[in-house]
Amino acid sequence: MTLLYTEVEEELRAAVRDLLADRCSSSAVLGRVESGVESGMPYDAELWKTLARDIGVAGLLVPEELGGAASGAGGASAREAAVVLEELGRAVAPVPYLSSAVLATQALLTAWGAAGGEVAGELLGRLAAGEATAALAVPFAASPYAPPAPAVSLSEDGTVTGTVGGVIGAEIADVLLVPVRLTRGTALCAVETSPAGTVQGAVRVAPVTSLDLTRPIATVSFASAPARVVATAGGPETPWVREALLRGAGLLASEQLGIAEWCLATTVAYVRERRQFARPVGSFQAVKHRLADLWLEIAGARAAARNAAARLAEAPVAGDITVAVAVAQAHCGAVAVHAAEECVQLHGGIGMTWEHPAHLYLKRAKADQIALGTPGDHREALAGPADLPAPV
């Protein structure tokens, strides 16, 4: 296994920066985010089906065989799907990537490599070729050690009703994909959020306020929406759940690290221009000595992200690969806070100002730090296999 990028993988981040560079600038997400605060809705449709269709990027985890990337050997992994994560950390592009091609492919992955359902099958068809956009329905904050327990009912008539918080992507998605509790074991159901005869009001998305204006939040309430099920399990367990949280965790440190490469590389420029006491306030040591120990975090934060997802791309989840996520997104999620809080900061008082884009990133890293399990989380969760005693 190596670390290093491939050339196949350098070519998609180049067609994806471009693309970003182009349609995605700084004050394209300030003014889509002013815009979005008003009407709910900040995400970028059209540069979405851009990234979905003309470039690939959704069908980059589902398998040829079902219009998808992904094969054995010399196809698309976790490893590619890693370095669109990075540039769309770098832009903090408002699009459904993370909650759509990721987290709710996943678990979709999952099921149907249990069962080889065909309502899983049809529907990564769908999302592959960019028709559909997809959301899991469980919340954002969600710990992979400790999924939580389904807050969705399924009737004998086939509708689910219930509420699920904290749920991202849910505004854009034309299905949910909804954990089920059943008399005897769980499901996973797809609710399709306006499919033809559903009665109004059956699925309703109520935003809420979240500190992360590019990746808004929702509560997902279901009144007898009409459903398929797309895989059962015999047992309390949710294992689509927890395989596509596991993995997403793993993959949301390549965004983290996208973000901190950002802030530092802006961070730099500025300070080679900014003057003060004529001479660049770059020049000054404290300041050196501050970004020379920023960019140490980040290349350890490279290497902690490129090995998860390196190991997801290898084999189905296992001991090492959950070693390789615990210690990814325990140091990525600070790295990525703390290259946000310098690159406020060592931009001095326009840091500070709505017109700048710091406070996106700043916002985006808090946001990714505290989602699908906290630092300590998995710190906790590397006690056992790292054989060292959990914190206190």
Given for the second form:
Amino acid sequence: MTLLYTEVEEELRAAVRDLLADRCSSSAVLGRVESGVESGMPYDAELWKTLARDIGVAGLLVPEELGGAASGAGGASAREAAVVLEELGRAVAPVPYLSSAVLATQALLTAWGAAGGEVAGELLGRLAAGEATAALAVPFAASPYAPPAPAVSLSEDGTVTGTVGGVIGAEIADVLLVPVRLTRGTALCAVETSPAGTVQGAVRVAPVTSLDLTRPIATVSFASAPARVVATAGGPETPWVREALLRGAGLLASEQLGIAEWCLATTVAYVRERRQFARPVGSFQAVKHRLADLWLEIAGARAAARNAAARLAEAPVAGDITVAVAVAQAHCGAVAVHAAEECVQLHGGIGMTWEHPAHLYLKRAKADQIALGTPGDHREALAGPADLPAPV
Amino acid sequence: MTLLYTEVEEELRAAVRDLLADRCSSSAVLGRVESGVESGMPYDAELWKTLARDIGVAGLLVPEELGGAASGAGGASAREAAVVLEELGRAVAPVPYLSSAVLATQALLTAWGAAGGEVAGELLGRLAAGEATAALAVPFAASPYAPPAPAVSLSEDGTVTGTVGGVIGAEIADVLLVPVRLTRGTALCAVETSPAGTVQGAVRVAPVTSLDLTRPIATVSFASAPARVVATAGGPETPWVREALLRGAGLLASEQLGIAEWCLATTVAYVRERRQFARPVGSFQAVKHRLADLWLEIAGARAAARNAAARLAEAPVAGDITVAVAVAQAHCGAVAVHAAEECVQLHGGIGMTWEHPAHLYLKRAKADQIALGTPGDHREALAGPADLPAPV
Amino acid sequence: MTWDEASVARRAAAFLAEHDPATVDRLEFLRARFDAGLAWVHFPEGLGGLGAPRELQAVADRELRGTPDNQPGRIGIGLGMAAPTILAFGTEEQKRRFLRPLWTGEEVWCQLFSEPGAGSDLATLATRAVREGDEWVVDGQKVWTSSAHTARWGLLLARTDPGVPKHRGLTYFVCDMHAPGVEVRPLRQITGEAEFNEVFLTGVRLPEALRLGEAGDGWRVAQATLMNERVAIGGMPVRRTMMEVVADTWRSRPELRTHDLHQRLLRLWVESEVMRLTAARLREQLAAGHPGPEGSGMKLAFARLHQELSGLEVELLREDGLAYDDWTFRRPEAVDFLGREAGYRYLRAKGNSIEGGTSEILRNIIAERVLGLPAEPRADKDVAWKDLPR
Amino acid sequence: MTWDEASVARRAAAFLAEHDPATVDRLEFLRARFDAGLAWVHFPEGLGGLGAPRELQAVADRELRGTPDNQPGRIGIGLGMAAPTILAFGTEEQKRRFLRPLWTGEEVWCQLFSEPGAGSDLATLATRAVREGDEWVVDGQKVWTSSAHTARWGLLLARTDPGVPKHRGLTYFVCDMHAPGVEVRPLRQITGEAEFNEVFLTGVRLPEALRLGEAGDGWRVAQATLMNERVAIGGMPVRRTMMEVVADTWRSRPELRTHDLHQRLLRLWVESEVMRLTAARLREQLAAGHPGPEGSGMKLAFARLHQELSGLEVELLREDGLAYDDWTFRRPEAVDFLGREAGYRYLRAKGNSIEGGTSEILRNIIAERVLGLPAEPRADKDVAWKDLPR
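For comparison with the form predicted on its own, provide the form predicted together with its partner chain.
So here's everything in the complex, that chain up top.
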């Protein structure tokens, strides 16, 4: 296991970065934010299509046998997905990668690994090929250590009914994966949203005015929506959700790393140029020391995020990944926010304006801090593995 | 109520400061530390005599009717005691002011306020006049929110037996005030240590090698030592101890303020003079900003310590002083340590040497952080009054 | 005469006897109050005051409570910055012309200091004012101007002599915001709304009579304005503190509590209390006649606390913290921390460490003016402004 | 030849076959190991090495585990700083003279760089070396010299030309610590003990043969020494980390636990783990041939974490934290965080952010060399050392 980037990973990074430089500049993202509020479609569907199909990022976690790129023998893995997330974070790219290719995909992978995973396999194939986009209908703020009980019920006629708030990626999803409660146990259901397979009004995605302009949340309601059962579990738990949240949290660290890196690089570039008192602002020692401290935090974030990705890659189905994930999230969640806050502050007034992209990163970083468990949740989860018991 | 210093308080400060400048320089304190380790007497008894008798600091909390200077009508109060503690902190003066004139005195004042307080009254008179020095035989690390159960027992023959660790001021005490357990309830007993009234070996004060060189702790053992009962209580609590710890904590904030002020002033003076890279070190912006932040913390410490002293002065016997005390301790305990740590760091190598007095302040500040409840204990105590309940 | 509490109270009673707020028109009432010297009692007679000690203003306010007020939130810059500056540096004529409608709220003021290239280093500003006969012709761009779109007058700092070091070539003007060549554009912020404006000045002609203070003395006049700005920010009355807002959220949502958040909240509660006590002590010092640069410290502490608390609130709210109340591009008249939700508070509080002097500049001020630490080496003090590196 | 794991292992086996550690005298064994090229395999042949890649040293160490070692803790400065500097800048004769007894531990080395007036600004040092014939006469005072009292040789940086800017007038010497005029006095620290010394140099005569590198080139030679120092500090192997020590205290004393301390400890555990991973990643980078100034970052993080953890441990211990283990004035040969108690760790850790480059200097290095931020205005770069303000 290495904490460095492999050559293959660097090539993938270059491909994604080139595409984003071309199609996802700050001004493009700001424009998308404006139009997205009006149209109700916050994502750049064309960009997403290019990423998913042409570069093939959607299938990085999906096994080769299902049409993806993942394999235990040197194929793609969570390490590559992490690199993609770094780049997407660096660009605050409005694409449903985390929601579809990570969260929904991980839920399906867990279901596929269990018995009777045919539906999961079929869905994974569509996702990997970039033919469909999915979303996991679970609040983005849910903690992997306390996944919410399903709020949706499955009727005997095979339809689902109920409402889930705080969901990401639903606006662009062709398939919604919904945890549902059964009389005994739980299930993961798949609901198609595209016109062909659905009843009018059976699925409603209501956008919520969101702190994060580039990845807003929505409320998803099901009213007797036709559903397929992807997997079932006998107890009150929803193992697919827990696994998706935990692995999603581990990979989110790489997105946070990307955010932090953009903020540091942009701030460094600004304070090198900006002059006050006939000197570059970046020559003032207090500014230098703060940026040095931030650099050190980010060096730590890189190591922690790489470690989480590597552990996830080593344990494609299960295994003890909690420590690596929790350490990465406890650290990276705070680092991204710190970096974005310093970026705004050290840009002075200009960083407070709508036209400067800094606020997009601040909002994304703050939302990410809450997403998939807060840093506090992840620290708390370490008390056991670190053998540092709480007071009694 | 004012948070400023009154003229009377400034005069008292000037008198104490002049005496300390004369008799308690850094080099004198370092010398006392060396000789104290050998002789077992860490305190400067002569200096203490002058402070207690000539300047009259020992009686600031003792009512005029008992020979002290305190009165509700414009006499001395906790406000003046706080000013004395600021100056003693600023000089890390090796005198038993906190142990005798604050902790022991407060325990006696609480006992005197209750029924049958004649013994307390007599002792308070001796203390106020500077004729005797007392110590409260309770661990200095005890929290006012969880005072320890008495570790000493009172026999029917009127003698006490048992051991108390972590006590300050015992080496120089003529009277030890010991909380004892009774068959039913508790009592506060007074044990004389001076030859006249004691049995050989009945009281033993064993010095403990201490972090704080200028106010070390000791272990006090009683073996059938003759004692007088000062007060009794029916329940398991020791109200005199709780009150002494809480009020002592409130006044300790002023000592911490004095420590922090010395550290800031000394550091500022040093970095103004010390040159590196052909500039005063104090002209480097990172150093300036850190010292500005420290100054702000200390401005807060002054307001909080003054507020605690003023509240204590307004409520000479009881009343709700917890918030003022807890806020002052939660803040000042950390500020003193921070100031001492910055003092060592910004002095560079010289601050790490035994010859420079910075370490005396670091050790005192660190010990004070533990004393009479840690900052965490005081914060915890605020959850109720601030109506910020803990998670369930 | 020497005013005391009783005599100010009598004056107010006599005024009320002659002007019944229930019947007199609001504006007439305010003008009469100004003329009676009960606007700001420490101002001179004839200029809205009585020449009384400043602290007696509280007596006048108490006696006149419930009568029409001048909506101080709307005209904060006029009251807090323009009025003391005009009083200190204005001509008799300027004082008579400007102070009355300023106080009654008939004329709103704004401040035209900051520029895109001159933020913390205000003295390096580039807006030019060139004398032509008995007029000045002004060209340049200002930014972060609140109330510019409602203002009748602006406090303008402009460069009149580029050939001398930057602090010495500035002159202070009252800018006629209705003059041709003044263009105001809203500046949208990260909160979605636009509290502030950019102001473009193109060939704006200001008569000599609108110069405030001597030509070349603008920096000194501006210092008075800025000092009053920081006092105003530090001493602003608040209905509820940020701590109270967050504490209420904590109390009302027990299911969101964790030990991590609890410990952090207790720390911030202590800090908040310490800041309250520090501010109270500072006010006592000011009242005792010992003002000082300590006000900079309060603004610094205030910004930090606001940011920490508002950040914690969003985190505490979890799913609700992912939502925002409104991104609509609006033009509010004042900051409203309490009327909006957690996300807004978090974003708006970021400005607290930038507006009215960044926290970095405030630390410099504390280090140099309070602690007496040496200034950094300066390359720009004795160089003509036009020769400075840019 | 090209060395690989197998051939180094064979070499070690052959060496062991000829030198049975059970029968050969310890010093003889070490000398023979040096001569066999198994001391530091990446050094040239004849100088204790094989000219092999650095990472093969681990193979030699593994194969020779359990045999007499050179007690690296005692001779850390020789191994970590003197050896690479001599290898890079020494003459053939100097390498042959010094490296063998250095490695075997027969000769201890110390470092004579810092002075009372030259700490962070090392290049401003004032110790003079004046040439007289083929000798140099040295006068000055050095400080913070560990091992000076046991050292045979010192790495000395002295000023040989005060008439040029400070970096250019320095020369690097090997100082004979047994020469007349060298006086070593212990320097007591806040921990009570004296790890370090002051060294007074009075008319110390050093032959030309002890000059290391060119006259006037001392700064460049010293940079090599310092770079190796920071690598050494960052990469020091530890038996147990400070985190493990504090965690053990936490586990063994349940009655001392509070939520405040628990939350802080969890934060530090995460930081400690992040630092471990960062160091592991840095080592991978180094092994891959991409070294960099990032090592400064590790030292910075290490100091902070050590200080936070040791401070928390004292606080956690409460009454036991008020005690100290020993104030006796002792002269230890090495720092021992583990053999002493919490109070010692707390005090000693304060030095971590000062020794070997203060945290302030390390932040400057990161800001300038890693982030490329501009240097501060410098007044001392082009001024002759003798004309600098003091």
